[in-house]
Amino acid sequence: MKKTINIPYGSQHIALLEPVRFQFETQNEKIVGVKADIGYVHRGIEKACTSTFEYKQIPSVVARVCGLCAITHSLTYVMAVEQIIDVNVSEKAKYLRMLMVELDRIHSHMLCLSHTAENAGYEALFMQIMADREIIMDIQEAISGNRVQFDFVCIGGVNRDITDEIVKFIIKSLNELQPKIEDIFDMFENNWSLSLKYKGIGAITKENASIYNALGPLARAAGLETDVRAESDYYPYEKIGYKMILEQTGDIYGRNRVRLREILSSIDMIKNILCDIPEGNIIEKVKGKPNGESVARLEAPRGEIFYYLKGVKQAMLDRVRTKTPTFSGIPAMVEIFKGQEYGDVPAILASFDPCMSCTAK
């Protein structure tokens, strides 16, 4: 006889480092049905937006949503402030602006690798991602002048330029990087307790990827091609060698390598950034107040994120409208929860790489 049992998940969980909480109805251990709950936070800061602080002074407030996606944050919001004020940024600001992006790119996957070694009791390996993230950290460092908030791009272009000393840093930093990936990638397809007890366990077809709006590697794992760089006729991605990576399980197993290959991928595009960097100003000069609606997608380490903005030709916005990926991806997650054996939740979830931080705004 099937009993059923329910068991709550977070939103305090050892293996859930997120205010969110779900509801997972069991039988036997296998799960049939699921809830989700993310309203445990709401921070204020798009009303804080839109009552207090200058459209001017919004890059450094919304790149505070999250300090994994702090760059992209800022970005989105600023590209969509351009789009109402028309400003014309320069060549040599939208490629340090992607070497930024790719950056995030780079250490927000490592992150979400090491958490996914950590539940599969890898805590050696945990440490040594965290270790050689700390490269990817000093990069980011060196450019911007901050570790986390790195207050890097502002409305028109970026607040800092790139000298040849850093150049050549970063080149000798991500040539040191890039073995220590290529050994990490190595026990992510061949260890045992990391990924091949995972393959099949976690998985979600191409076709529910794309009903429950699945986004990033959680979708590309399943082989939905769904990318904003992809799309992108403002950032010259394809002159920096971009390639959209994409799997065909959508298990845990694919998502790991979805990762491992995107962190390779965007070393070679920062590579290529740094070797054709154009000439010119890093700033335009900004003038006027916002006075009309748009709308500005990037693609931020988990998937497509989307700002709305509205201005009334006031210093300060009338609207400020944030989706992030992690947002739109709950229908998928619980969707690929059903059916599977709850001893097996910790590792669904990591290889999620959920970002409540960004969703609770």
Partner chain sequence: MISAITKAFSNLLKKPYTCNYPVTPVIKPKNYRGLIKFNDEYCIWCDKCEKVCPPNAIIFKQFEDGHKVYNYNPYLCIYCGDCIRACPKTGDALWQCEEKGLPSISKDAPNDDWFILEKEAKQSRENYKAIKAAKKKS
Second form
Amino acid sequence: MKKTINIPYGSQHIALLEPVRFQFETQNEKIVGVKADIGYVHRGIEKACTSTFEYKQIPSVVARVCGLCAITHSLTYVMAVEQIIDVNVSEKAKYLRMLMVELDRIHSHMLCLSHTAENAGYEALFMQIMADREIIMDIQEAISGNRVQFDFVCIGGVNRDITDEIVKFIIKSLNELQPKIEDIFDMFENNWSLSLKYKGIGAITKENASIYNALGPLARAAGLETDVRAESDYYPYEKIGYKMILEQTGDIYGRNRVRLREILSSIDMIKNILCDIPEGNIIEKVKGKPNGESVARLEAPRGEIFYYLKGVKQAMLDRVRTKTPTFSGIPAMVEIFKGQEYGDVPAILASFDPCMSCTAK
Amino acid sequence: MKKIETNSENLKDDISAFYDYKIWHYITVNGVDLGDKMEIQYLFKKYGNKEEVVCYFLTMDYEKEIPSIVSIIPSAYLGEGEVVDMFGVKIKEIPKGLLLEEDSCQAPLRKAQ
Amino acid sequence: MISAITKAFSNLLKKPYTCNYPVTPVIKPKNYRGLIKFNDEYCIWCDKCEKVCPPNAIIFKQFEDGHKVYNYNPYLCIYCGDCIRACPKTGDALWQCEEKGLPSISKDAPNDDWFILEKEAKQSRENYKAIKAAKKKS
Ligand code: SF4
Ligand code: SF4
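I would like to compare: after the form predicted alone, may I see the structure of the form predicted in complex with its partner chain?
Complete assembly follows, chain above in first position.
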């Protein structure tokens, strides 16, 4: 007789930061079946975008889908709108947008690393990374005027320009951050007790990663070459020294390494951006009403973010579809859990960096 | 976006002839209400390539049922589930209730409502 | 590993990283986006700020003699600054200061009155339109 026990994990759980529920079917300590329920925080943002707000107001609305990806949501939306109303954004605005996206990536990855440390039982490291993360938050506040809700991009460009003073401040802060990240890197690499929690745990093969459409750091840790930055030429990523970061192990350790290396490469990219921001307008005039269909993709910290828009020559859009990275990541996550020990679940889940307010929107 | 039309009978054949998990990244399933019928879109992107997004689409009546592509793309159940919830369309073997509860408003993105 | 241990011990002797807010104030960077300020002397009553505001945090109430009164709800405002960019008299009539909005206590329920005001304002516009139309006819 097969004896299994069902253990619910969430929607409220001490090691869970987000309202999601997993139903684990376990045999002794081993997980044999998983069900995920993600619909706890559905807020009807897509409905609001097509019934309450005009298309020019939506960048502020979708920014509030998720606090961590505020910039990527509004930016992807804005990119999609710009395609249907034919606005050409200046090079300068593109550079400033890239700058914010890369800063966003750094702080989001640091948040994820800190939670992975915490859920593996390393509270002090969690505190340390969160404290270092403040450096990036301060930079973002200096650029956009707010810590979390940047409202920085708008249709046609960006809202605020960058001054020499801020450029100096950013470079100084990044130079301060770099050794700290290297310290943390060293810790994740060489700490023996952390390696017990990370190495070989929660692994996914490259084959499975592409069957279940994993994306972002989750896929790159398994060696699957997927990154929107390399798959579109909307932004001049090659010019500023973008390299795809890949690991082969696919486990928590691999995902942490991908994130840490991406932070370091983002720091380099930001320095390059700051060196050669071109001259130009930051904002172009926008005329007309959107008419037609368009799609836009962008690499958010957690993976590909996707917007589909349809306009019918009215101020209100006809359809706004948001596809967030965690939403497409769920099938791969469910797959990874199978065969793992129940005790490792918190650390594995944190290493996915799930964002439920994005997923259910 | 490159659009290719299909219909509910040929959908599974078309997608399985087209989709190879090593080459194509499945993005999502999307629904658009056209006012009197539904358009269901299946979006794909090639890995490591700067080509456009490829979109297979079909139009259907509200009451009709279309087949599911889960047998070809196992992770499609989420995207299809969302379309089922948001538009109240029927897709074979995809239950309701991924995002909405039983007692919440049904099919919120349907235009007639 | 050893450097991590020494760091952990040296942290014991350091001051805390956090600051004792609200006793010690937080230093805000220059051009922090704060509350919206208004001066009716310069306003040309074009209503552009009201139209662009995403959460409807600016409302003009119309009076029958033709003048309008500006209302602003700091609890609804998201400090996006769209109104400032839309205003033809930026800086004189409408500007964003660096002052932070205060939190409200649920007891105050600031938004309840606001939603009543929103309805009244809408009604006042319609009344004014009706009066104007009636005048034209007569
Ligand atoms: S800052 Fe934004 S939310 Fe606040 S009043 Fe202006 S437009 Fe409205
Ligand atoms: S946009 Fe400026 S000038 Fe026009 S009503 Fe508002 S504050 Fe007055």
